[in-house]
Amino acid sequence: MAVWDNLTGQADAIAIFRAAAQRVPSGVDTVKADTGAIGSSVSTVESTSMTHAWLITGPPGSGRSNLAFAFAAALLSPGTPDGDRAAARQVDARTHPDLSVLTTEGVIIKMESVKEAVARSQYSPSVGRYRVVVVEDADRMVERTSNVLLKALEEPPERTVWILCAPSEADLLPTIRSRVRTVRLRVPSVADVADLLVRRNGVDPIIAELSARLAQSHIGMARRLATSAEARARREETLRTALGIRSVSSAVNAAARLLAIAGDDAKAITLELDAAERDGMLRSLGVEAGQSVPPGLRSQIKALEDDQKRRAVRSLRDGIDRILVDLASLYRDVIMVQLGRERTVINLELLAELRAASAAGPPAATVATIDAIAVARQRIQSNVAPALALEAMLVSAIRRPQ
């Protein structure tokens, strides 16, 4: 099985990376400052040549990280652009000796993590053709941290390859953008995402299509909706709560309920993972189940708990943002109904409610609500209290039946 088989909707980008991985390493080209970005439709000789630094951009859920690790597996496999099973399994488990992964479960990537990745990038490959460093969410680096990475990109070791992932080139410093070769991903179709869920996760085709449509082709969210009836129920409650706002007081109550829904969703994601991590650490430290932690080991448990708290904060913020994305799809549907475009509706299961909402106000009011959702997302990213941002946004969603 090729490492590219679990990807979907990115045939042109896969062709670029597959051709690059096929080239025999005889030193890796360095990207010059005037190198242009590669669109997913380009297939020239230069675009498929190997270089020391790549940037994969695309909207959330387009599969940036999946493609980055597939490319890493192909680079770390001996002489085949489709990867071998042994290397692919090691990359999937993040245990390949020539692979380093720079990521974060917090809000930002720490300076110490970048320095460690840069130090590892200086090592020669031990078993593979290259040493590969994958940077997930490269947009989560502050400027000082990005400058540490920049130095590594300016003077790359001969056979080290950096693969950065970010939503867009604008999320990175111009100096970094000038030293990477960019491949832009497109949004996969609903059919492509549904097919992937059926093939990879064994999901029922009807649930797969529903989840892919409701997630608007976001692969990660589609998978979560497809594999969790509770997640689908929470999403539906979110939309019905917004449609039921009739006054300022109901808007305030709705904001509180949406925060609770985001919290429940975040806990569902993190609690099981937290428990597994703690149990794994206790086993590695030789502490039996139910046994108290010796004082000398408590600092390690405390460090794990601090990391888990940071992950919980990010998970909650991501959950709130997902709710706002879902609300944007809801009011996008309302305006489609108002304009007589019902065939393009995303939330088909709420069509009757959408028709009622479309009759409760003019299209201009719907557009104002969509704008308010965008403002709320910006405010929360700027550390405005989520409750206040949601309340201000939901006031614009007040509709009184005609």
Second form
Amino acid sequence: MAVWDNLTGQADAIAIFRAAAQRVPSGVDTVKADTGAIGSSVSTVESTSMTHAWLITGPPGSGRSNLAFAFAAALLSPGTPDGDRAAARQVDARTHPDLSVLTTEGVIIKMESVKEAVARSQYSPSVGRYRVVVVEDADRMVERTSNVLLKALEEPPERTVWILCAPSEADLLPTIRSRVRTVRLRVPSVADVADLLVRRNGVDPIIAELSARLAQSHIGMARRLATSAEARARREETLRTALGIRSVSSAVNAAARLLAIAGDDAKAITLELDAAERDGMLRSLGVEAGQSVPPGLRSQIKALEDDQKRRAVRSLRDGIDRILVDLASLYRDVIMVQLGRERTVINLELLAELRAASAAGPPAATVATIDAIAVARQRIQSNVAPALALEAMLVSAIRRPQ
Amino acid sequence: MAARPATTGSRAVKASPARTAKGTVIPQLGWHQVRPAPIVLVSGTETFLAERAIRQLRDFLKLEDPSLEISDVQADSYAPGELLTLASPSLFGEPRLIRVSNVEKCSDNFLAEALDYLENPAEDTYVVLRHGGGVRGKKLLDTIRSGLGGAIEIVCTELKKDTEKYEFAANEFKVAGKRVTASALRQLVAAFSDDLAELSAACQQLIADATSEVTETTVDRYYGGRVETNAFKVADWAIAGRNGEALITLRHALTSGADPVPIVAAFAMKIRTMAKVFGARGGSAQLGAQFGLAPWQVERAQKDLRGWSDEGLARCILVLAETDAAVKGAGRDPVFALERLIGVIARRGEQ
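Now the other one: the form predicted in complex with the partner chain, given that the block above is the form predicted alone.
The next block holds the full complex; its first chain is the one shown before.
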């Protein structure tokens, strides 16, 4: 059960992929059938179970890309639907010769990299049964870039398989949607995620339950909350700040505070990585530490720094997005309390504050705030200054004392 | 052969308003007070004034002795020995003017040789060093300012205030002996507030063309109501509640090259500061420390806030975010979005 082990709560999807991986591609099929070695097992698998292009959709944190790579490992392993250890290890390291991955640490996937992947997808596999192209974040392609994929997705070479990942089908062009087979992932239950945290990270069950609940079953977020007390404290501070907004002045100051929290978060992730990458590049270019970079090599350093800047923008946006998701959970709770459904509250720890907040305004105001959060997320994506988007969102969260 | 020329009337050393670094003993003069000296250091960021001062010096020396030998040196691509070669006396002993540019980017060679030269400046040689600001060559500047080599310094700092530019323009007309009205001058300065060279060129044009006194109508005929302005001035008008003036200024800003996106950012910055300060009590220094602002920003915001309400500010912030999205592609017409924003802000967010 090697490759499917680390996935939680996605039994249905795994069953589909297992069946697909079990089928032997036609080129290989005839050879095997002649020898009669695995003839019986092949015939039990439906011939329609495998296709050349897959789309895995599901909410963030449900393990889309993990599942995609598990499926890739299963496809690349010779024979078994559960994958063999060597292939799985190569896929984990992203070094398998028949695997190409399209991913980005910036805001969008660039057209050049897509074109390169399309060109590579035309080669026949070198060691595995298939050549596999995984596109993480297929929603991070602009329309022009997606169009490059169309031809390759429609008629790929016989043994090439495309696996795309996106939050939902609506994030992709209809022309792409019609060329792929969609597998939808469920949101894993809180108990499943908590169980995974206890099993894999050895977290205390109470904290595991709390983290899984607060992260709304986002596995990555739950792990962060479970393993870092600081992250939990920061989240709570965010929510308390939002609940304490009584005037424009406090809203604008809260926006500055939230932005600082997101910025610190982003910096913690990128700063170390940036320095390490720069050192690595200087070493491979043969420039000693402390020595000035020769003019001929500066363009390469510049390219690296540009990439790093793009990554910093992305991680700041991701940080703000996380904060907005947390805030959305908060106002969801407020409206639940207002409508008398206290048992379904996510932020149980703040129940007293939630009751106070629900008394401070009508449900309509809460709904307006939830809408404002959605608008802010959308605006940040379309390049509005994050500070301004946050301020506008928090202004709508003002509950003036009567 | 020629004795050192007598200094002009502006000998009366009026120290320029610029900084007087510690240990400075040489005279520091304004750009129009330039006079010959063995070393003339032309410092400051205003290239236009510096060029003019150097040109004046050259014209003056040329008048003194038409056989003046002029050579130019680039300090950043300096070949060793150049300065000494150019400064050494020729057969007929003409006076020599050596103009050195880019001293702010000078090479190490130049630095070393210039320092040597200061110890022992050549006869009948005027060396003009143009330093455009910055820390490079600080040792050279300090040595010159300490009085070695008999230098003077011409300080060409940027003219930032409108009154300084007004004086500059007035002086241009005065030198040419042309009469000009105060309102015409004000209009000229408003039309060319960004670039001193442009302002000067406009003055020269009017001096050359206009027959009698230059008045507002003359300026209007030549520069047809052009006003250079920036996003912050638009924001100031709007926040002061003057819708009409703000709209006019906005059009001026857009036609003289401002982009809608930074204009929205300027509005956002001002409104944000006001919102932070709104309702807070305490001294400006203390509030500044609390909100990460300079004390003058706090005072300015407090002044701007007269007549505003909490709800009004809230509405303005909502419209600001909407406008930012609109100018970045969510709306069809960025300028309309800006005009709408100005309307809301000028009403102080009231409906």
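Residue numbers count along the first chain shown, from 1. C-alpha atoms forming the largest set that superposes within 1.5 Å between two forms make up the rigid core. All values reported here derive from a predicted model rather than from experimental measurement.
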**Request:** For the rigid parts turning against each other between these two forms, mark which of Leu258, Tyr130, Val114, Ala231 is sitting at the hinge.
**Result:** Leu258
**Prompt:** If the larger rigid part is held fixed, how many degrees does the smaller one turn between these two forms?
**Reply:** 10
**Prompt:** What Cα shift, in Å, does Gly296 show between these two forms once the core is superposed?
**Reply:** 4.4
